[in-house]
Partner chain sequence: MSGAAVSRISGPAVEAKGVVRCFMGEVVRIGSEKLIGEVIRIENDLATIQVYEETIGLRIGDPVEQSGELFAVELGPGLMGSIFDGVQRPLTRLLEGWGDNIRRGGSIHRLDRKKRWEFEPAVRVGDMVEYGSILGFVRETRLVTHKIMTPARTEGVVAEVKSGGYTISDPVVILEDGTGITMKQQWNIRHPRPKAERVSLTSPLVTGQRIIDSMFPVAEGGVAIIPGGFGAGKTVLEQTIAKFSHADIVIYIGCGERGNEMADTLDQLTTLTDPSTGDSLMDRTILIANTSNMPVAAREASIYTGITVAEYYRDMGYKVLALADSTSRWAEALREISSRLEEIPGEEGYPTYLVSRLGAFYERAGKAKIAGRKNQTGSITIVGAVSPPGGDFSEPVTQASLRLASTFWGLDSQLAYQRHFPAINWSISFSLAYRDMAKWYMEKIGKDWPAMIDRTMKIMAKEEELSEIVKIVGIDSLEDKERLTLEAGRLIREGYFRQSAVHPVDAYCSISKQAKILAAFLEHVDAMKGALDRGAGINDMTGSAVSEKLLRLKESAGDTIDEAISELRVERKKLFKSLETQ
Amino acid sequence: MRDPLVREYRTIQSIRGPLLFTKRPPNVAAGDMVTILVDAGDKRDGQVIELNEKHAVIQVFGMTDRISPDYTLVRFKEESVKINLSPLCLGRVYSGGGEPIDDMPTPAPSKRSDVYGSAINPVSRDIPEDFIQTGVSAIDGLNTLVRGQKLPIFSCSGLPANELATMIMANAGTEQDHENFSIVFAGMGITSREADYFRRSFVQSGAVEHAVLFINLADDPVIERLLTPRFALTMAEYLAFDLGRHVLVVLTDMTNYCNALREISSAREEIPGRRGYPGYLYTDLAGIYERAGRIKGKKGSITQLPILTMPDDDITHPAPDFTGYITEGQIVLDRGLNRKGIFPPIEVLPSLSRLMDQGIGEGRTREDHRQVADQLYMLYARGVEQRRIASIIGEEGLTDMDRKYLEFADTFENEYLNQGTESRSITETLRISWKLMGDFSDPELIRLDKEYIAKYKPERQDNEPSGD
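Structure of the chain above on its own, please, the form predicted alone.
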């Protein structure tokens, strides 16, 4: 028996790239799903992306070859894109269109939801305040990630952003509430090699048991790329606000998502904005990022970690630029640090976590955390400044104090930033911080209270206290 919500029409007027233009049928809304019946056994999915008084524009999921206005049938289903939700989805791998691709049966749904969810109401938002330990010193110590935060990673092409993301996913949430912690991963426009890398990493770390993966490959339909983060976030909202879990959502690569949005906009002949991207790019990204956070009265939370590749290493490119305005900070990867063999190559000076103060301090990390971070920033910034001056006048032109700052910058990069794949606790990160500051006299540590210096500063570099 045919679904009464499904209506069939043979009203295709023209085909332009991946778009079909048809007469507008009654009772159809933008976002509704359609099935294109080319011939027996050849069915293709699509979605209504635009409506006017007379016409409907359909984005086809895949190729439009062999589609003809003369005999192709368009079946409209008066329903938007939905996803089946269940606790059994944990440990599963889906395509960017929400179909299982792990050779396992589709889990029985407990709930079915529209993927076009809305941003969390500001009135209902709760303040993010719980520290998330990532195991990365440059993040935990200086740019702390807080539960419910949106903290993107800005990467240049070829830098190990994926490796950093897998390191964070393997370590995040292991200190507390481990049984209520989940990961939702969305790969958009990634290569088969990258997809295999992520799947292996989840299996090797054991994180796959409490994770859900959505993978859209580079050769998959463009429109599917626009749906992938929405499938992932709808799953995350179910896990967080229905099941009470703390969810970390990793979205990579959001630049591929933005490029897909530009491609669809160009096919629709919309007026372009900055660098050819549609004028609504900012609004579209905000609709994705603002679905992260905490809700008053709900136990769970959604923390977002979007990854963006900066074209031509340009942080003012629309994708990272708009993302930086919407989110609460950024982690910036540096090509120069990567050439030195430093992993992770996080450039701490332009990096920022705007919610750091909400998640650190006594009772969360340690009472000296804020001041230690401020002091490290100051010493490293002075060291980088002296490095620039030395490149002009030579080290011989520096004072003894200037050379001390210069040496600190090198030591900071080699011992603090460069930790490899080793995971560090926040206690170990703070221990290393005090060790690095041990060469400076107490009056030179102007960002630190005397009581913290007396309590934590090692007396000599070769006799510092051991970490926990």
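Rigid core: the largest C-alpha set superposing within 1.5 Å between the two forms. Keep in mind that what you see is a predicted model, and the values were worked out from it rather than measured. Residue numbers count along the first chain shown, from 1. First, how it differs from the form predicted together with its partner chain.
- After superposing the rigid core, the Cα of F61 is displaced by 2 Å or more between the two forms.
What about the form predicted together with its partner chain, after the form predicted alone?
Shown below: the chain alone.
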């Protein structure tokens, strides 16, 4: 049986990297999917990326070995990349190319969607303003995550970003609407050790039932990596806006994604921008990150938690840099804190949540939340500054006041940041904040309203009750 819309051609003329140059069959459109029939039983997928009157340029998803102009057939499908969607996709594991890899039958599709999506009309967007309790003080207290936000974790190689992500995934759904919470996980170019870690932690936490996993391993085709996040986000959009679920999308590792894009771009002989990355890296990343949000009149939401490794710990590298320009803030991990044994090692000064103000305050978290966060930032920034000075001139050179800030920086790291894997409620996070600020006199707490100081600041001589 043969689909009348499908045509096969033996017309490959040249092969360069992952690109095939074929004669252009009539009717083929930009973006169409193709199947490459290498020889008996060996099929690969590809996509038409450029067309002129004589030629079609095809990007192969997979290896190009054994593809030959002499005997390989190209089958043009006359449609772009699509994925089958169904409520039964929950609990399933897919390859980075969108094929199930958990030895279970493919669920019957209730919808088939184009993976590239289309931009949400800004007028349709609803303001993200629902607080998500991640259980992590440095996030909940200082860089609050809200539903519909995209907040990446900037990590360095060797730092526990995956552990932090697991902690957030475990907590983000434990609220009133647990029933409606889903996780979509996309692993791009991750090692099988990392993939195992995530799969295991999904099973252990029981989250696996309301999760969909897409896994492209480090030795899987590079070009598939470019589609992995798009499969994941199309799935997330279906779960959120068709089924009304609150979806947390974890994308790791975006640096691998950027490198895959660079690899393909150089095979296409495009003019490179910074550090060899293509000039359209920003636009391409935006096509992924902008698929987070809420839509007016619809119940669900998509919250994105991309993870990326900063090569050489450099935050100005194009991958974190362009990401930071698109996402609504960033959580930055720090090697120094990790070395001190602090978990999670979140460096709060360069971390930021742009949508924080909309998710906190009276009726959401607590009235004093904004000011407490500002005050902690100010005290800690000053403490870190004193630490730098002390490292040059020695602690003796500091005034008593400066030494107080210095001590604050240490206590803040040990008591506020360092919470281990135990999660904290926002009330607990705020309680610890006030306890730490209790060492300062009222005029030093310039960012706090007097009424909040009167209401929340613990008495200095008061012994803190142990345990809470």
